[in-house]
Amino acid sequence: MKYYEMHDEVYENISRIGKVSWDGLDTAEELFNHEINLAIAKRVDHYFPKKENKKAIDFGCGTGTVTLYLANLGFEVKGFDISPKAIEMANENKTALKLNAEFKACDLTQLNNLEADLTVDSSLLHCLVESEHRRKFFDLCSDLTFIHTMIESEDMSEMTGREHLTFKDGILWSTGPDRWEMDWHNIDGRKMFKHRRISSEKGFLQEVEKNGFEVLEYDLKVNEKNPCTLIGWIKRKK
């Protein structure tokens, strides 16, 4: 089991409890005002005046948060996601929503050849610790992406603070039951497995340059006593 398959357990349970989201929301209308949607808005107009024919991707799609909003402005867009059950729950969005978009699950760092005018990290990046799952993300990116991550701050005492959560060298480790087959490690005595990488700011923008890219804009978003939240556009060089 990867690290990150986890994740197909969570949206069990999400279902389980009738919400649509992994943030729980209750409708699929609900889903275009997420605030990763709004923060798209602001500038996808002055990337793409004009969306029709315009191919996208969404990475980590989830339950199809963006790649339902993209659609609806008139992309053509897939999403993907490690996750069967967020796939499954994302195509009951789309009929929800009376969109068109193709979903698929799995392991983005299996992709190859990828198409797009437009890529979107839906808070995927984070979710890849490994420095070669991080290298083959900026890999399959197309010219454009956009980007939602979390970054260190300054007070991450909310999510450090966690019984089950442990932060070492922009790592965030977590406890997990044992029938979990995962990479274990031994943290200060307990038997964790790498839950996310929580780059800091200079550190992140530094994997950007090393992997090709150019920022070219970009703000972090402050949430109190946990990591920030980059929201940015980055392009590849020529």
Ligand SMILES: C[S@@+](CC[C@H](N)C(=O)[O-])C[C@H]1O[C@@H](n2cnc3c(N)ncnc32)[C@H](O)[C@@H]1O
Contents of the next structure:
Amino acid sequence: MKYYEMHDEVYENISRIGKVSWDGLDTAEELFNHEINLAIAKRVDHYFPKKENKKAIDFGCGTGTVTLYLANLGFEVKGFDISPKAIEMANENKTALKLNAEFKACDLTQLNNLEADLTVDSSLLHCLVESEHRRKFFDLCSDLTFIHTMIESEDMSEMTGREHLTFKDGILWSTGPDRWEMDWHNIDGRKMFKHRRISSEKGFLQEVEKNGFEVLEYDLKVNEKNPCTLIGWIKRKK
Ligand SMILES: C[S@@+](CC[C@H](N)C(=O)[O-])C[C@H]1O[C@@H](n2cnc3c(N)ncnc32)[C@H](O)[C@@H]1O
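Give me the form predicted in complex with the ligand now, not the form predicted alone.
Expanding to the full complex; the earlier chain stays at the top.
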């Protein structure tokens, strides 16, 4: 089992309690007001005054939160997610909202040569912990990419205060059920797997640069529940 394949089980649980998205929204209509979409809304007209015939790809689309928002703006959109359950729910949300979009269950780290005018990291990148997977993410990005990702804050206690998590060396480690065949590590005497990469602001900006992109603009949002969120737009250097 790859460390990011556990998300499918999360979506099974989300669906069981009748919610329509990763962060527990009740109806498809509420997806449009998700904080990622509100952040995209601030600048999307600047980068795409016209959306018709523009192709967008949503990385880690989950139940279609961003894919369907972009479709509603007029983009031709595809959403990719590793979780078949999430894709099933995304298609249900698509039907509820009467929109067009193409959803596919796949492992992004196994894809090649995607064509798009805009790619969106709708909170996928911090799920990719290993360097080779993160390099692959940047390879797949189009010339313009919107980023929404977790960044280390000075105080990570809110997150590490949770029973099943520990933050060490830029990695959020998690415990999990024994039945998961993970690459388990002994972290402070507990059996844990690499769950999230949470880089420092400086480390993340260096990674973007190293992968051939320049940062056009970004903001750091300090959350009540840390870590911070980096919201920004990056462009492939010519
Ligand atoms: C934090 S969730 C965000 C979901 C959605 N974008 C939203 O905001 O509602 C991250 C998503 O990335 C997906 N994911 C993680 N690793 C992946 C991979 N290797 N390939 C495709 N999707 C992946 C997970 O299944 C999960 O749906």
